[in-house]
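What follows is one chain in structure tokens, specifically the form predicted alone.
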Amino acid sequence: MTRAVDLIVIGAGPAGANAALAAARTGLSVTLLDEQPTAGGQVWRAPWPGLMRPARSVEDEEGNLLRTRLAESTVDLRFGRRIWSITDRFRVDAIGPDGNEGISAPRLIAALGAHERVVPFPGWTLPGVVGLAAATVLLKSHSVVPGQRVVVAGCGPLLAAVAAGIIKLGGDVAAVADLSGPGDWLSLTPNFATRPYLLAQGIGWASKLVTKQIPIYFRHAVRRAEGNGCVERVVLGPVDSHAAGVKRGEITLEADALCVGHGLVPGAEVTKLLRARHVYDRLRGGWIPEVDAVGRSSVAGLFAIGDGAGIRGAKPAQIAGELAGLAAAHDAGAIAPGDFARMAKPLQARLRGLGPFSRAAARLMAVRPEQVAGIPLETVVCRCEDVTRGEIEAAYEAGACEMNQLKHFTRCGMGPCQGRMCGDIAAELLAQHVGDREAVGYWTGRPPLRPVGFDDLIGTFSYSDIPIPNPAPL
């Protein structure tokens, strides 16, 4: 049984849950889809049921708030569902708590967030190794330190956020690698100014981590982590201003922890699966949806918003779902067309004013094609299927040269994350040697996006239910 609505919407961030806020206040019917247990997002992840945090911050009040409007609201709210599969014009399966769902519409918003990136490092599959997206999860919604002792290391804003985090719950912070140096986040300064709270939180980060005599290595990358079956060692090294690694001093620290990321990558899983048109953007992470300005794709019904339309921030991807939101009912015949460009004018405006800010951090974490070039021959790259570096290079000099190309060859990218956690990667080592990211391309999108169980997708039945066809005619 598939039901109809007016308009689906899938992520419940910043982005998502704002866009079928402003579409449900016009009258449309809206339900909103999300794999997690509430509403929140990363940014605005809510703490475990049951669980306090030990103070309250400006995330959790809006977080708090987002929730209660949700709650408040006529949108549909399906929360734990596993999206699995989309077709054209719109229909959306995923596994719930009764098995699989079916909904469709004519429109469909796309605010699926985005991903972080790790460049591979000799020992980065170890236990211990923990994105620092991921360790924010530990710290927002479990109160968890990810270690004893613990070494955070790679680009942005998130290094002194994680830092402090640990800090602030009691954990060992053993030292900061920061690949940039004081001069990029200093000439950066008039951008992040644009927001004096986001700002001023920066700086109470660092100042906590100058408080507790925590050392930072700036210009530093993890040349690798060491152990036996965990991480007991992570050895930095020093890199130039564009990360390539310097043939100087290693500094080992004495860790059974490693939170290491390298900026985060666009989610438009559901974009590319259903062939809108996309455009190579390194500044905002990666491969992004082509969208005008109040995020419709080039696919008719279709559109994209928050960190998955291009890493911007949870203010930008607020406004830009709410300008969506109003777009896919303004299209619906819900909004005259006078009245939802006087809506629009001033979230457009608001729009812009976050640009500096959003851009300065986006270069912080933007990648590196030199840190990639370093990656060791035997590093593992996909991890799902266990491809090396060299594997990759292998499947290039026997003809690979674009990114459908290398799956094939070596099966990087066919494992159950399908290519999130290694294809930015995969494709930065294939364009250094094609030319650029544009040639190589990106997997071409298909179902399921997420992996799912065989008794999820057909549920409970017996040999008897099985309809049996009458023999055919001798």
Ligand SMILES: Cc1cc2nc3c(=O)[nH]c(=O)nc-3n(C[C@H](O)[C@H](O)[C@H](O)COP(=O)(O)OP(=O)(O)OC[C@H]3O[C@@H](n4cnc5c(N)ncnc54)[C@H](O)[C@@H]3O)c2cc1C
Contents of the next structure:
Amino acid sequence: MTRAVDLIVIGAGPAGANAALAAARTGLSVTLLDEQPTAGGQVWRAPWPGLMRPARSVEDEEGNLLRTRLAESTVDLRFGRRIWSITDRFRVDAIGPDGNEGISAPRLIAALGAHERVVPFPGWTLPGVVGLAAATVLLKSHSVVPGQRVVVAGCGPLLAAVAAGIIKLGGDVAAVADLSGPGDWLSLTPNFATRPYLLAQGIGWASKLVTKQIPIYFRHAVRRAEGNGCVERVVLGPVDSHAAGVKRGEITLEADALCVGHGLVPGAEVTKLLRARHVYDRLRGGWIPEVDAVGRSSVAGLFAIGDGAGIRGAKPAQIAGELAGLAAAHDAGAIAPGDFARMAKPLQARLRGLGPFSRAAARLMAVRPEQVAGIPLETVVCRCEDVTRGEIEAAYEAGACEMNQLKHFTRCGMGPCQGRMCGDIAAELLAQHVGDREAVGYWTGRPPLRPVGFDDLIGTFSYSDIPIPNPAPL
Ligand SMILES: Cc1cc2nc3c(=O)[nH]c(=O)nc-3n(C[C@H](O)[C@H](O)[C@H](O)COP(=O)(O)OP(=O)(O)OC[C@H]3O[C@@H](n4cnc5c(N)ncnc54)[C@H](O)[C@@H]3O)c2cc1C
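One more: the block was the form predicted alone; return the form predicted in complex with the named molecule.
Everything in the complex follows now, all chains and molecules, and the chain you saw is the first one.
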């Protein structure tokens, strides 16, 4: 049976949770769904149940406050629900503890967050290679270090955050390799200074690395990870200011883990599935839904907010959430237009004020086409379907000019991750021949949005209960 509510919100991170709270305050019936066991999303992630610890950072405190506000609200909280399908206006199907649940509403807010971009290199599929953002999950949620001796590589602020987090939990960081140079960071300092707390946090992480005498290799990237069945060594090499590899000495480090990531890609799968209009914005992570100032997409009743609508970070996600929740309430007739305008104005001003910091972080984390151009032909790009760069090049030679053709020719993006891991890089590789990312497009959104088991979908049944039709008369 499908339940009906006024508003469904998918994703209980800073964006979705605040959207749900704002809309519920106006009297709307709101259901908030997330596959995690509790609210907080990626950045305000709660420790795994049973691993409770006292709040030890501002992020912990923000997360605890959010969870308390949700618990005290009228929002119908449905955690442990994995959304796998959404049909037109808007029936949402989620797999939860009791199997499949259907909920429908005239309005839907998609706040799915982001996933990380991994630029493939030889050895990236070895056990011991962990995404940089994924490492924050290990550290925050499980208090586990990725390895005993870890190389941390890639770009953006998560580099220092992860390296400092490993040290804090007693791990050993062999080195940090940053695609950017010190000049890139320094030139963006005025932007970072617009949020003094975050700047101080970043300086704190960096000082921890300096105090511990962790080698930091600026303008370096991972050339390859080596080992017999798991990571045993990481080889770094220098890059130029565009992140293209240069022929100079390599550095080999003994390590049993490598945390590596190159920015984030917006989780726009719901807006793609529902055929909203999208635009390509390299500095906001890639293809993002076209939205108005309060998050309304081109599909009536569908909103997209937070990192899923363009990478901007946690605080902007929180404010965009509040705005979209109020806008959904306004569209439903729960707030008068004048009241809505009065409430929206200060939120929009705060959002604008956060812009310089977000843009600086995004600049450091944007995809570098020159780095992608250096991926060796034999390197796997789509690990679910074992598709190499060479096979992507061959597909182009055979006539694949856009993403759906590439998928048909190679099966790239057809595996359980539905292209979340390889899609951005496969598109970048194709774009290097075709001309630009707009021409290459993106994979048509299709269910399932996340992997789901057939047994979850059909529930438990006995074969003897299946009606067998009588044989047709001869
Ligand atoms: C792995 C990872 C780690 C990160 N770590 C940090 C960090 O340590 N510090 C930092 O400043 N920034 C971090 N970021 C960036 C951070 O995600 C954002 O800045 C911020 O959390 C954005 O808020 P949001 O509400 O838009 O998305 P999120 O906080 O990502 O929330 C999105 C929520 O949607 C849920 N969801 C998505 N798809 C489905 C589905 N199909 N079914 C059910 N639920 C779904 C997710 O479980 C998640 O809880 C990280 C990003 C990633 C991808």
